[in-house]
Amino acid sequence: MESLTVSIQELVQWYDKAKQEAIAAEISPSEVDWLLQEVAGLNKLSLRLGSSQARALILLQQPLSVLTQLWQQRLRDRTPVQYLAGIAHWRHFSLKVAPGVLIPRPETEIIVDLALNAIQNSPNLELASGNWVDLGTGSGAIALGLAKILTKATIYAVDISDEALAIARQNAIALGLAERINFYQGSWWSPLETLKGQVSGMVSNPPYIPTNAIAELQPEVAQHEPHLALDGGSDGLDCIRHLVTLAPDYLVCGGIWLIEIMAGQAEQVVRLLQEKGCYDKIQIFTDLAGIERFALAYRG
């Protein structure tokens, strides 16, 4: 069995080489630190403290050869580091991820806060304790975020992928939120027929990339993340149109409709909502980078 101990000198040499390889490959050097932390259980402080003791031995959670193999996979195949470690950090959660689910992005984190603000800005005080749905839940990130802040609500998480739902359930169990979330396999609203007219809020990060644009994305995304979670049809709006069209059948009066959108889609999404004629107080919100990222409306 391969040893889990390594000399600090050997580890520092590995670390410095990996950092140089990251820069040469135009990958953030911080990913080396992230991989050491998540896979080997080592942080930068341990590395710095040990570097003054050249003969010191460090105990890793995985052999150095495993780290090397994973890092070479990152460089060679452009596999996202989150898939290599099997973990993505989102809000206050450490979520299990695998190639069957989209990696939850930092820019999506504030969608949960927007949902809470939308409740607080609504005259309907019962929204916080009603039924909330996360359509296209993937890793379960949004459903988990809603369950954490809406402690009196019932959460429903829907995905067409059995693989994604399995991962979402595992994340809910690991975070102690499994009792708060109902998981359903199916396409968008289809598994929730019994909730017609009873949903307080719908939150979703639907596929919104135009089909022809997927190949132009970073290889980490285009070659590794599930196209089912990316492909929004010829103009990127197919799934969004579906959510605009069907949501009024499910939302209560004053219910919240909230989704993530792609940069440049805000005007079209607002038009879709206006043309449906069932939505009030349509608003667009930016992410932390100032990009128009979220569309919010209330059921009229």
The other form holds:
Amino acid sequence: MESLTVSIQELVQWYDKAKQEAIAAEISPSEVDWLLQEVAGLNKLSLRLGSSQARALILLQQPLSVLTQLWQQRLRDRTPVQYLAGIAHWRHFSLKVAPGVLIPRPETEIIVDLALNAIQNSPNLELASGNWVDLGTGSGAIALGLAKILTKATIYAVDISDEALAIARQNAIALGLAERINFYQGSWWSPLETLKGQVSGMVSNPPYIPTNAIAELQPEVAQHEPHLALDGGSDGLDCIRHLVTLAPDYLVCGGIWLIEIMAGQAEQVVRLLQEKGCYDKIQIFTDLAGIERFALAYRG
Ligand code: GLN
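Starting from the form predicted on its own shown above, please give the structure in the form predicted together with glutamine (GLN).
In what comes next, the whole complex appears, and the chain from above leads the way.
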């Protein structure tokens, strides 16, 4: 078996080389720190503190050869580090991820806070203790965020992919939230027929990238993330149109409709909601970078 201890000297050498390779490959050098932390259990501080004692030995959770192999895969195949480590951090969760699920993005984190604000801005405070659905749950991120913040709600997490649902379930179990979430396999609303007229809120990060634009995304996304979670059809709005059309059958009066959208889609999504004729108080929210990222409406 390969040694799990390395000298600090050897590790620092490895670290400096990997950082240079990152820069040369236009990858953020902070990914080297991230990988060391997640895969080897090492933090930057221990590396810095240790470097004053060149002969000190450091205990790794994985041999250096494994780290090297993962790092080469990062550089050569442009595999996202989150898939290499099998972990993504999102809100205060550590989530298991694999190539069958989209890596939850930092910009999506605030959708959970927007849901809470939407309840607080509604005259119907019972929404907080009703049924909430995360359609296209992927790794389960949004459903878990809702379960954590809406402590009295019943959460439903739906995905068409069995592989995604299995990961979402494992995440719920690991976070002690499995009792709070009902998982269903199926397309959008279809497994939730029995909840017609009884849903307090629908939250979703649906696929919204126009099919032709996918090939132009970074290789990390285009070549490694599931197109099922990205591809929104020819204009990117196929799934969004579906959610606009079907949600009114499921939402209670005053219920919340909240989704993530892509830069440039706000106007069209507002129009779709208006044309449907049964949504009130349609609003667009920006993410922390100021990009129009979320659409909110209430069932009239
Ligand atoms: N935000 C993702 C990206 O940047 C896309 C996620 C989605 O389609 N919902 O690729």
